[in-house]
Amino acid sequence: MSNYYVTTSIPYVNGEPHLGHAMEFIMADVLTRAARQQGETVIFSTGSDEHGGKIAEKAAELGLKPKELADKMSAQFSGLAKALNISNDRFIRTTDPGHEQRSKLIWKALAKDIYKSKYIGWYCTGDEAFFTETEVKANNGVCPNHNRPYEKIEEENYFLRLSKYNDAIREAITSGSFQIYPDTRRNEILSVLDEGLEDISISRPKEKVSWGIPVPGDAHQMMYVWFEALLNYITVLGYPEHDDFKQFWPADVQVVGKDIIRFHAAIWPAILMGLELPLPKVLYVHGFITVEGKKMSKSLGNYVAPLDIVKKYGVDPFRYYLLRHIPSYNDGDFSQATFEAAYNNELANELGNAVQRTAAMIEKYQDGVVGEIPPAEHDIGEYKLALQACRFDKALDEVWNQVRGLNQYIDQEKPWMIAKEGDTDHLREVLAYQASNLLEIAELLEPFMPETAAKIQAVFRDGKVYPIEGTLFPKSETKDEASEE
């Protein structure tokens, strides 16, 4: 079989993991957790962006050192991936010494595309960027991200010649070499670069930015935060000697937000040009998450934290209804009443009642004993084009098509009524399949909820059954009952 790669972007430190972090951990771990099913070998990577004046500014804040920060702040997110039974291989964080050396190298190897410029801007250090006249203007010279005037900027730095670039990534990106879902996304990023890119600033003065990686041979200038940290999806693979990134480079997937796609599907294609390397094979550029129809925000009280969720109702309903009722390929909202709609509805009821109705019938009417489980014979070829394509609401649809097509068929048959009758190998025959039928759903379920798919795969091994204790989607508070017809 054939190696695979997939990253998430890595989130940067400067504020604790929200419901967006973890559903990116949560769609690059089923891409992953897919591959290794099929017999890929897979490095899934991870970690955390910790440079740039942002984290200076909070860390003096608080009466902390940079990486003192850093290391709170990045303990959070490898702990968050821990909760969401998130199984990366690596964890990459830019304070590590080996990041450090290998930005180091690929500044030198990007020679020929770097020059020093006065750039003259305005800058938000809360955004790490530089906005035009017209943004400024437009926002009447306060950025409305952090309610804090823009600065005047007049610096010397080091530029990347992205415009020399920006013919050729528009190639890759049309004649589908480089992918990006979905197409609003990549319409999105074909407008920009119709537009034309412009040379980029990769460089800010030590004197205005210190905590970051310096740039070789000039002791006066730091890498711009954002740019060492786009470096990481090749440092984590050891770039440029190191047998995974010869074997593992371009990355079959990378997974990243909508609001960092022109750093993703512009500037890092650019890098990877430059540097003479094949762009990723597929960049899937998720939404945004809401609550309850609003941005989310503490001073708003609708801050969802997402271990809270994952403490009451466990870790695979948060990740389903993350993966299902969020749109792959939009913006979605996240509320109480439809999460508690779908682990009672769907979790609980239409999945969690097929498991036990099966299991306590086998239970009563064949001693525990299944017999011979015939081979299931859905057809699954659209839950496949789904994950092909990053579709994991839809995919998850097609699993349900089937559990719903179960349910209606233990109705129809009645094993019940079978079971009075007397036909036992009828009966035999009608249980079985149920029994097939559900552990079709585990192993389609295993790339979304692996600990459900496991439960269930448990229950009917061996040809007997092996009932759970309590129910399928036990909450921390009480337990729903399950009933069997």
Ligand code: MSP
Second form
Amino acid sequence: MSNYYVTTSIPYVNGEPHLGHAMEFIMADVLTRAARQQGETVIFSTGSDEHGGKIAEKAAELGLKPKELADKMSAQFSGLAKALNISNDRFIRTTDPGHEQRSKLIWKALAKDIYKSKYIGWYCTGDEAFFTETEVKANNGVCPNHNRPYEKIEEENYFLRLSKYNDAIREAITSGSFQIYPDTRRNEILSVLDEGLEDISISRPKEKVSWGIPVPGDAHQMMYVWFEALLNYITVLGYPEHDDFKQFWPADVQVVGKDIIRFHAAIWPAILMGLELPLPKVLYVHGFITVEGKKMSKSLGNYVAPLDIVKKYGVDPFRYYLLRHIPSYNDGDFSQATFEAAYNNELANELGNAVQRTAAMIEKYQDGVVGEIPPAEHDIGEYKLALQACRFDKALDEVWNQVRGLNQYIDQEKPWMIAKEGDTDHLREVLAYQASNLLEIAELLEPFMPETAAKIQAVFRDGKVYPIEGTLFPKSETKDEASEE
Ligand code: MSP
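Show the other one: the form predicted in complex with the named molecule, since we just had the form predicted alone.
Let us now look at the entire complex, which starts with that chain.
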């Protein structure tokens, strides 16, 4: 078996964790658990992005030191991962001394691709990004993401020779050695490469941005936050000397959102090429979530705290919703009504009932004895292909075809009629088939809904049925009351 390395982007610590962060953690967790299920040795890394002007600004606003804010918020992100049952092996913070020290090593290793020059242009601290004259003009000088004017900057910075790698990056993408899913995102980056990458600034003067990692050998310059944040994917493995790095790089899948594709499909590959390292095998780019049809924002009052949903409905229904009802290759919407509908119809009525009815009939007619459970028999080719392509929604559709198929089978076979007729052999066969099917469903669900899978497996084991306490997905009074709040 081989090694498998998965990463998420590392969230900024200037704000609370939201649904987008939760979804990204969960998607990467599905890939991780699926790989482990196949017997791979996995490292799954996530973390927090803690430097830069944006964090320093937020800390000042709150009367905190940047590191105090980072400590507080980083703990919220690692807490979120825990609450979502994310099985990450690592959580890297860009303020970790190891990251800082290795980032400096990388800077030095890239010396041949770094030069000093004058940057005249625009910057938005909200985006922590540089913008061209054309972009700024198109937005009439005001950043639409942050509703504030772009800052005009004129400074002496270090530049990375991105232009040098333009064609090699394109070649890696078109040859398939560096895959980008979905195709729409791949095409987007190919057209950026067609226009040609320009060299980019990778440092800021210390007097302007002091919260960061110093450029080695220059007391006046700090590394541009995006430059060092990208390095987390290899510093966390102990680049350059550690065995983990040697055995796990290149990453099998890097999961990021659509707004940061250029950083991951242009700048990051250029850095890797400069270090003479292979590119990740797959970059999976998910879309954006809106809430009740609108951009998520505290000021619009539609901010949904992931932990509130988990508290109310449990972790697996939340994972399920984000994986199946937010399109894996597109943007999607989270609404209370569609969430409740999915919970009631798909989880409680379809999956929950299939488990409940089967267990109850085996108890009632066979004293809880299933007997020999026949092996699974469904073709899971489509499910596997969907997972490989990070089509989580499609993989779950495949599982649900089985869930629905099983309910139809029960309705058609009517085991209660068979029991009435006294055909015990046939009854045993039908119920054993149902149990077998549910165990197969549990196995397919494991990466997506690990607790639910374990519960189903605990019901049907050793040829017997062990009743669950309550139901898998309760439609309780308190839940209905809570939803009317
Ligand atoms: N710190 C950078 C990433 C550095 S990686 C070397 C960053 N942080 S972020 O907190 O702004 O975003 C973290 C992830 O959340 C990104 O992949 C981003 O696309 C994703 N999302 C932010 N808002 C989102 C939605 N509304 N919906 C889905 N994902 C979203 O970018």
